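Quick heads-up: it's one chain on its own, the form predicted on its own, in structure tokens.
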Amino acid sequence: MNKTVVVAFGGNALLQAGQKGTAREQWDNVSRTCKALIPLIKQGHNIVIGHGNGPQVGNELLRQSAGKERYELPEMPMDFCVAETQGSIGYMIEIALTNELRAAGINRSVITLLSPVIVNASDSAFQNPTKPVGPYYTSKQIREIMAFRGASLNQKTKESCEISEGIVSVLTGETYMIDAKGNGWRKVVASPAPQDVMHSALIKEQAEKGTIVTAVGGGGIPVVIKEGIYKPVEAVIDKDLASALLGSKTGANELYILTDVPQAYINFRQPNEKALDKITAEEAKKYLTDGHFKEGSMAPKIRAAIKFVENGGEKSVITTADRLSDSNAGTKIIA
């Protein structure tokens, strides 16, 4: 029986830091992504893709607010885009790897297919949020985000807003926060747990007949069932959390975490800094207690990937799309 594996991409595989997210820039780096992924295939393995899909569906929010105050059209909520979002990337990576394939002499389908998440209602990440999604701001742009918040709630600023300790609160309820590696501002959305992925059965059964599949894109569209009906929730799932959970319920042997960096490190950016090449789960666990992984950046990647194996995964990667090829490259880990 051939592996599965559920290859998660990062947002620099869509959208690279400084670009504005044109239709060709992000046409670009997929193909790119998805040309790195052929070694891959050639191998013969079941393949399910995740990815992300933060600054894409924050600039479709940007996009409804202003046809909201320009044109007076209705602002779609979170759900709504995510699953916008999950249709446009999916598309760009279905006729991408496509191509790609067809460059490659390889006969293998390609499909998208919208995800449904569910998350627990109760989850206590919507007290909390913490997923950054949208651009970045300078702290120019936040202060002035604030003033018009307050100017448009109360007149008074520093009454409708706060800033403390690189986070943001406006009264309206949005939050912003400085981003992990120091680009700057992001806002961020709760981003509870995944518990089930909808179709798992239906992803698993076109996998295993060798179709690569796309799924959970953005982390999922995310509902929550209530007295036996689903309904849509306004949140940001986790795409690594969602592609490891996808995983296990697939039954996926391994799960690639593509991200911009070669490998996971320790003291990240530190005179003592050290590259992490195999470690277990325990060992990721105490390297994520003691701080090691930043949140927004590679804390939830490390969680993931710990989540996979302990859930009978034989081992997660942590690396860039262009390591694909090389089985000794990025940081792996396993049970």
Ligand code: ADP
Contents of the next structure:
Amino acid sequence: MNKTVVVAFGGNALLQAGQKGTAREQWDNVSRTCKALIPLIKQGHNIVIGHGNGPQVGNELLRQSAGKERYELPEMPMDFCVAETQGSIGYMIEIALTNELRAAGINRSVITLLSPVIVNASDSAFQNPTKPVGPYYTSKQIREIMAFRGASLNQKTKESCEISEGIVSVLTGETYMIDAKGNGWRKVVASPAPQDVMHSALIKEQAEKGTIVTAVGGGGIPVVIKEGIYKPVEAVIDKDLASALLGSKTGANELYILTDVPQAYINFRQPNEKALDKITAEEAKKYLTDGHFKEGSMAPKIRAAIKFVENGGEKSVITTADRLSDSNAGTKIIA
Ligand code: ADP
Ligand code: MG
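Having displayed the form predicted on its own, please output the structure of the form predicted in complex with the ligand.
Below is the entire complex, every chain and molecule, led by the chain shown above.
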């Protein structure tokens, strides 16, 4: 039986530092990344693709805000925006990868599945939202938002609106925080752990038939199940963790996390920096505990890589797309 591999495209695969995010730029990036997949596909593996959507969904949320101000259009919630970016990015992957497959003489289909991802309503992340999303607001605007929502401004919240530190103000279920760089206030949402991927059995079946399936874009659309009913929640699921979970659910053998660094390092950006070649999940856990990987960037990748091998995967690899042709490239994490 063919191996199944999950490839998670990082932000860089879709948009590079300094780029604005024009359609042209995104097409060029997606095409380059899809071309880099060809050596892996040529080995005959079943392929599942996951991807990030940070800049894309960020822009989408700003469009919602601008549309409301300029044309009084109803603002669509985050789950709509994630679904839209899954659709648009998946569409680019379908076209770009199909063109690369044809050029390589490979006859396989590429499809995209919109992916609700189930999270636990009692996940402690909901008590501690950390992920900034959407537009920046001034202290004045924050007070207006609070007034609009009918939240009373107690002294503590009022003070926190006026000082420029990362103080949290909780109002009617929404949390706003002052951005660390001092750009203003932003809504922060929870980043709960993914529990299950809707349609994962279908994704497995299609992948094993040779169809290349894109799913869990942007980490998936977070939903909770309440009394048997699926319900969207305002949250962001880490795309590396969601891709690892999809790997486990589809019985994948290998997980490739593609990013903009060739390997993970210990003592990152210090004189004694050392690239990690092949390490066990145990070693990776120790480096995590010792703080070698930054939260919000490399740490979630390492956690995802560990989870995948602990749930039966053979190996996780962290590297750049252009190194995929080298079977020895990147940081390999094994059980
Ligand atoms: P992606 O969009 O691919 O998820 P991220 O920016 O989230 O990209 O993560 C990749 C970044 O992680 C690298 O550009 C690097 O700056 C950062 N990073 C943090 N700690 C480490 C580390 N220990 N080793 C390698 N990269 C690290
Ligand atoms: Mg990231």
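Residue numbers count along the first chain shown, from 1. A quick note: this is a predicted structure, and the numbers were derived from the prediction, not measured.
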Next on the checklist: One rigid part rotates against the other between the two forms; tell me which of F126, A281, Y265, Q64 lies at the hinge.
Outcome noted: F126
